[in-house]
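First comes one chain, alone, set out as C-alpha cells in the form predicted alone.
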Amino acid sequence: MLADNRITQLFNINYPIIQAGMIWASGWRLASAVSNAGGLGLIGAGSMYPEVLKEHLDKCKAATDRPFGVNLPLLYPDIDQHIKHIIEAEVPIVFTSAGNPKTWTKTLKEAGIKVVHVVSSAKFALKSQDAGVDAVVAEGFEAGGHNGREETTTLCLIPSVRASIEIPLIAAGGIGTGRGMYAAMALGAEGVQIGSRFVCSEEASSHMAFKKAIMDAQEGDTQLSLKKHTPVRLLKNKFYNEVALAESEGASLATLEQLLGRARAKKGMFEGDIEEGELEIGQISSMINDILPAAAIVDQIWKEFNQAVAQPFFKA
C-alpha cells in the first residue's frame, strides 16, 4: 500500500524508504544494497576525500542499476571537487545538508540532478523550497549525527513543515520501524529517511564494535551535544563525558574544537574506539537489537508499515 506517491515517483524507487548518507557508515556497499532492495541508498560523502568519493561512485554504479544518491554536506572544504565527480558520474539524486541550499542547487539541477535539502525547521524548509530543491528532509532532534539547535522533535516538526511547503516532504529522526514510518506519514510526510537502523546492517562500513555498542544501548544512552560547535547526538562514552564536563564549565568554542581534535568520528565509528571516539547515533538505537542485511531491513520496515496501515491501533 501507498508505495506509489510523490517520493517514489520523484526518485523512481519502489518504496519511500531512504537510507541516510551517514559518515563512516554508508559507502557504496550499503547504498547499492538499499537501492537494489527498492529503497533509495545514499553514499555519505561527508567523510570522503574527492578521490575516495569517485571510487565509491564507480563501485556503486557497477553494483546497482537502480537509482542511488549522494549525501553532501555543503560545508565540506573540497565541495567543488565533489560536485565535479557527482556530475561526471551522472548521479541522479543529491541530498544536501549543513549549509545554504542556494549555493549549489542551481548547478546540480542544471546537470539534471534532483536535489533534496535536509532541514530542522519550517523556516529553512521554506527557504529550501524557494531555492528550487525538489524535496526536503525534515529531521527531528531524535536523529543521530548533526542536528538542529532548536531541539524540535519529529512529532512537532513534520506537521509544521508540511503546513509550510508544497514540495514533497521526507521525515527523519527517531524512525527505525514500520510503525515509526506509519506515524511520520500520518503527520504529513511522503517518505522517511532512516539512518541509525542501517548503521547496524551487514553492508554498513561502521566498525563492528560500534554496531555492538548500538545494540547494547538503552533509553537515555544518547545525548545532543556540542551545541556551541555543531550540534550532534552522541552515544555516551568517555569522550562524551569529557564533552559534557567541558560544556557544563562553559567551555569556549576553541576549547571544544581542541577537545574534538582531528578524526574523532573516524576513530569511533570506523576504527571502533568505543571510549575515545565520537559515536554519532540516534535515540532509536535503544530499539536496535540485531545486525541484518540491508535488504532485510527494507523488507521488514515495509511489511511493518503495511501491517500498521491495516491495523493502526493495538488491541488490548
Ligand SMILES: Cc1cc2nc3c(=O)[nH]c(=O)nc-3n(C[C@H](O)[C@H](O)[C@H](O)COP(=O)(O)O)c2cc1C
Given for the second form:
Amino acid sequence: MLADNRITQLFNINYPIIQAGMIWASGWRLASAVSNAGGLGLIGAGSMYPEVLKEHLDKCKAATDRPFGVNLPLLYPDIDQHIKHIIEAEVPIVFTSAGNPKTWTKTLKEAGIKVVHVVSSAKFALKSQDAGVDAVVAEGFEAGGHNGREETTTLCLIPSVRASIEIPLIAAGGIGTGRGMYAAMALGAEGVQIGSRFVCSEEASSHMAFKKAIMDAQEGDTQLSLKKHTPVRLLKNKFYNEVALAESEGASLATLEQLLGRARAKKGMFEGDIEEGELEIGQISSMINDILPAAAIVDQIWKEFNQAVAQPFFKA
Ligand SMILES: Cc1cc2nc3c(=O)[nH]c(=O)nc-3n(C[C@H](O)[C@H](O)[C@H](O)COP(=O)(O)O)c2cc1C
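Output block for the form predicted together with the named molecule, input the form predicted alone:
All chains and molecules follow, beginning with the one already shown.
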C-alpha cells in the first residue's frame, strides 16, 4: 500500500519515511538508497566541505531519479557555499537545523526548494512556520545527535507541536520500528524522520566499529551530554566519561571546547575509534540488532506500521 498524505505529496514520495541527514553517516549512497526505496533520503551536509557536498550531490543525482534532500545545519561555516551548490544542483528539498529558520528560508524558497526546519519545542515550531517553511521536524529527547536543552520527549513534544502549527509535521526521536512510527502518527505527526536505525544500514558511511557498538548498546547506554555547550546524545565510552567528569567538575566552556577538539565526531563515527571518538546515537540503539540494506529497513518499518494500524487495540 502506498501512502497519500501531506508529507508524501509535499516530497512526492511513496512512504512518509525520511532518513535523517547525519554527519559522517548519510552520504549519497544512503540517501539515494532510501529515495529509491520510496522514502526520502537526506545527505548530511554538516560534515562536508562545500566541494565534498557537490560531489555527493552529483553522485546522488546519478544514483536516483527520485526526490532526495540535503540536511544543512545552519551553524556551520561556508553555509553560503553549501547553498550555492544546492541551488545549482537543483536539489528539490532542504532540511535546515541548528539555527534561525528566518536566515535562509526565503533564499531557498525563491530557488523553488521545499524547506523543512528541525525544532525541539512548540515555540520554535511556530517561529519556523512564521519564517515560511513548508514543514517542521519536531525532534524529541530520545534522538541521537544534537538535541534541545528542555529534554522534551517525543511523546510530549509531538502533540504539543501539533497543537501549535498548521503546516505538516514530521516526528523524530526514538523511532526505529513500524510501531514507533504508528505511535508518532497517532500523536499527530504526518511522517517520521529516522536517524539511528539508518546508521546501522549497509549504505551508511558510519564505520563498522561504530555500527557494532550500536548493536551492542543496551538500555541506558546513551546520555544527553554537553548540556552547557551544545547538547548531544552520545553513546557512553571513554570520551563520554571524560566529558561527564569535566561537566560534573563545573568545566568552563573553553575547557569543554578543548576536550571536544576539532575532529572527535569524525574520529568516532567515521574512523571507528570507539573509545576516543564522539559517538552520536539515540536511545533506540538498544533495539537495533542488525545491519540491513536501507531498502529493507524502509520496507520493514512500512510493513510493521501497516500491521500495527490493522491490529485492533481491544479484543472482544
Ligand atoms: C550519527 C548522527 C548524526 C546526526 N547528525 C545530524 C546533523 O548533521 N544534522 C541534524 O539536523 N541532525 C543530525 N542528527 C539527528 C538526526 O537528524 C535525527 O533527527 C535523529 O537521529 C532522530 O532520532 P533517532 O536517532 O532516534 O532516529 C544526527 C543523528 C545521528 C544519530
